[in-house]
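Only one chain is given next, in structure tokens, and it is the form predicted alone.
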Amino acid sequence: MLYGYAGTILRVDLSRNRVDKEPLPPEMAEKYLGGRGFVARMLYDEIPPGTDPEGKDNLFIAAVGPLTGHFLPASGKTHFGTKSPATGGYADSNMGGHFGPALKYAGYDVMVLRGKAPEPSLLVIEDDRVEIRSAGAYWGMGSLTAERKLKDDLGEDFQVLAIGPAGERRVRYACISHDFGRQAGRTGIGMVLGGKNVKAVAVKGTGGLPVYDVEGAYAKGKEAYAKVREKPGFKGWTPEGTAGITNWTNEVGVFPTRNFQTSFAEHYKDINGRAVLERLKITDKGCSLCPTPCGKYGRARTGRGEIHVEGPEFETIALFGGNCVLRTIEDVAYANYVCDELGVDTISAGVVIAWAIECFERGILTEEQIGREIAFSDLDTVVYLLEKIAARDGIGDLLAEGVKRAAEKVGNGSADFAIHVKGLEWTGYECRNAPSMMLAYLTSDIGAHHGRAWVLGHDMAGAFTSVHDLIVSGGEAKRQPKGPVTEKCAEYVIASQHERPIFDALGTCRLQLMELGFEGHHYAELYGLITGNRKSWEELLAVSERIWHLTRAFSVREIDGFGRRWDHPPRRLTDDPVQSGPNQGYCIPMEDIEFLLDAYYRARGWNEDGIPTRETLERVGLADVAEDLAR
């Protein structure tokens, strides 16, 4: 028996209408974990080389881990993955919410999809049934729309995953909502669901999971809410959640503004934690099973009317209320409820309407082509643009593609801000003073995320080396006058890709141990417990470590010439000094960004170019891999 897991993959050919169920293998299990760990071996194995992101043939996988839905902290996690359509290499994005533990509930491990329903399609998990119906009567509708409609219909028991409009028309950066204000938001895994015609899909799931040590686990699980509840940082992360970084990122000049042209918003405290608590929040939102809920639900009145929506949180803060310039959370937070219903990423929108509008301002786009004029500090232009690119009408067909194919387009300069690493567009922090952080941008697997490592504090702040750390002092700025550009960088970088990303292969949120400090080795301990499989945190450690070759690896396949280009930054950020903050006159020569690719590709064990050599493989347990790319 594979304890801590349901024990099934459960396989759907759309095209042919068919259903299929599998055992896990204990081996996968093993070696792999869970939730991303499967994701990655799954898509690396089972996709051809070479196949097209947009077509039939591509994948689209939901994945839990062992820890997924047993009682411990934040056990909510469900992992999705993909060959991107953005980047044209591996893709994956993370949700929380209820969706992940009632797949396992329902009896599966890992699901996936594969081929293309004839029409607009619905699938509905309800334990051992498995259904394929029609999704005729909520194709067109929003995100949080077609959510609320599927629960009425099914039954409030149904965890539901859907897509909007945006999914449906195949925007790259279209998202997958869950929970009327989750998203897996990033590398376009919704359009990779609209591609199958999929609409959305519904779980309700009323079994049980098998455990090693019922009487252990269960004891260490109070153990773990009790310490988690103890940790310094608790009281001090769960009022304003994640937007209650915008003032430390904004004092030490760390905040994309006016298209990443600065680091710095002079109007940082009317758009900040203290605003959604003081001018939103209605109430605090949290995942299955999480003791410090960061979501927090609020009413936003704006002259355009009034919305309840789920954040904003820091990134939607720092890409619309920085890089787009809204001045107030009222603007941030409408903006924010237009994504979530038409189902767009809020990260990589801010980013292409930043862009645009720069665009605009230089005269490389015209009143004529966009249909209208545009500016920063105006919500009308954010909605305008949203709408159009929702449903790819005129300018926002361009706008669709994402910022790199949306440079290449225009041309006339216009790809030296365009902001994005690999195809997939920068997330909320700015990094010219940053050069840990700068690096951990351009080797993330996926493309330009955060998620993959946060290492700020090593460069910005000096006492602070973690967002714990921040939450902890009360948010005081600190920083050094320059990021030292030295090896310690990779070290840095290579450490965090290890430690963040084991919580996505584990089914666990990695918030109590990233912000709040809650020790690694409790996970190590859960994970025996529950599993009967004994692992210390250095070798779940390990197990990510392999994860990542492999993620780089699938990348090298599929995309022809990948190497040390794609780890390169816009020019921005290497020749044009940051305008105005803390940060003035700083960037990152392109010198130092090839003396941190050297250092980190030697670290990793990588050549030159930055592709995995052959020892690396073996030494990981990657042989197979190994003879791929030889060949």
Second form
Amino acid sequence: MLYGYAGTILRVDLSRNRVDKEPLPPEMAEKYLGGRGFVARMLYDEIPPGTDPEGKDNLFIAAVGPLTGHFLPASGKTHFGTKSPATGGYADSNMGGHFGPALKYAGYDVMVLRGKAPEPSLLVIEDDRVEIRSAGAYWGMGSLTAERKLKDDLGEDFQVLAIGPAGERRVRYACISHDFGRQAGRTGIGMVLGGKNVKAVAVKGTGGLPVYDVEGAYAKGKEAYAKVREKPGFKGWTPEGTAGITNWTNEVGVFPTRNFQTSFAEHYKDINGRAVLERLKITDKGCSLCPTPCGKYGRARTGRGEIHVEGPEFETIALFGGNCVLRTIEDVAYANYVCDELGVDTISAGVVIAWAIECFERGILTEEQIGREIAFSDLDTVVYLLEKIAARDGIGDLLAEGVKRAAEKVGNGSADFAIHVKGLEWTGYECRNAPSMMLAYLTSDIGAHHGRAWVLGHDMAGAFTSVHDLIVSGGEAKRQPKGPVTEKCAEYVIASQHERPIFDALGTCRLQLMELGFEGHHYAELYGLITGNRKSWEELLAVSERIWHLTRAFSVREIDGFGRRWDHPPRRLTDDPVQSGPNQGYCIPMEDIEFLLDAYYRARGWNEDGIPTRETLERVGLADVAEDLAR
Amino acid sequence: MELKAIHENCSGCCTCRLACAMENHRQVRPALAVLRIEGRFPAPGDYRIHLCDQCGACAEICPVEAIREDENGVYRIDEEECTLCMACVDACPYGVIAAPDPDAPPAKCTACGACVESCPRDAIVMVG
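Given the form predicted alone, state the structure of the form predicted together with the partner chain.
Entire complex below, previous chain first.
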């Protein structure tokens, strides 16, 4: 008995209309835990080297972890993986909501989709019964509209994930949407689903999960909920959710603004968490089993009409409110809604659109090419470009390729201000004053994403600290000292790269630990009671380290010439000083970037080009991968 | 003794449902829960908690009188006497009698209070 897990891998070959189920291998559960760990190992093992990310041989994997769906705080995460349409290397993206627990209650820890359905299709899972159905009229619908209609047609107790028109038309940063506002947004995972002709997956699970020590797990789960409620961050963090960090990021000058020309938005109090609460919010909206709901669901009235939307959360505020300089929370919410319905990642879209506006200002893209004038601080510009992108119409066809590829096609120096790493657009933390956080972005395995390590606390405060504590400590909106460039930066980043992603393997949300300071050892205890397999928190982190080397090896195998240059930032961040705000004048020059990468590679046990050495791979239990790389 | 919902506090996390199944069945199986959360999205954009208020409609419909009120005003199913007809499931005006297994007696609210205790939002209270 594999306690804690559902125990089955569901495989669907869309080309052959074939469904297979196989037992979850206990050795994979032991060595990779679940979620991100399963995704990483199965991508490495099952995707033939050189597979086209857009082709039918790419895999779409959804995986939950051993703790998903169990009685403990925020155990509602689902992890998705594929070969990245954004970078060509390793890709994953996760979401909350209720889909993962439903998949697990239906009996599956992993769902693997391969091939391509001959016609637009739906995958409907009801416990043992798995059916591929025609998508019919659902194809072409917006994500939110499709989800509503599917729940109306199938039943309210189905959990639905869907792509929008952007996924259908293969926008390279198309997302998956679920629960009317939750997204697996990053790496173009929605493009892969669209490429398989799958509009939506609906799942209903009525089964249960085996628990090694049910009395102990129930008692420990209750204790965990009680402890989370006792944390100061429970009352301090929850009311505004992620939007609550908007003030702090501006006051310390790390808020990407005007295509990363600066890191401070003067209008930040019109787009902050308080604005969400006072001007938009109807209800708090939480994921499965979460006591600290980030989601704020609300209604916005703009000149373009009234919409309902979940959010905006911090990332959307940063990339539309800061980077595209939308000046009111209503405008940001409207852009958020359009992205959600079209099925576009708000982060990548906010970077791509800001880049296009700067290109227009510099005369690199013309009104004739674009079809109209475009400008910062203009909601009509944002909506116009989003609709063009989702339709791949005119300028949208270029922008749908993502900022790296678009800049390569347009040229004229536009790559210098195309803000990405490895081809994935940068998220909501500007770091020209923050070398540790800069290094975190450069070495994130999926590209420029903060989910793998968040170390601004080290750059600002010189210590590990929860986000809530940082917010409470406040910023000063005046010139700050720049974070020191030292070997320590690599240590901070590596520790965080093990700690944050372990939650993606366990199948829970990290925010209770990261934002509230809920301690890691509680998860180790819960893991032991639920699975019967004892691992200390440190042993769990060792699994996280193994996964980290594996995802790097995957990218080494899949990307021609992969190495140090793939970890470099765009020139804007090394050469152009921040234009205003607390960090005006700062940048991190290229020699400091190389110093940071040298320190990081040494600490990781990788060679000078950032390739894991045989010794390192063998040390973490990846001898087979070492053999592959040697070939 | 009965449960009362404060809908505007609910954030849809459904911790109450799993707590219900854990407390009464010691199973990680929310399908056994005898309350449900309805998310009304995209509009009006809120949650509704559907609870048992011990109205007794289940007892009234039961053809073998296997559901009886106890001294606290709580209706309980006598599993020995239950014939698995499931009439109570359809009769419940709130849709909160659970019967995920056709060959097992349905489950109804016993006013145990696990949902009240577990709700991180204080969205369910016990009255009476």
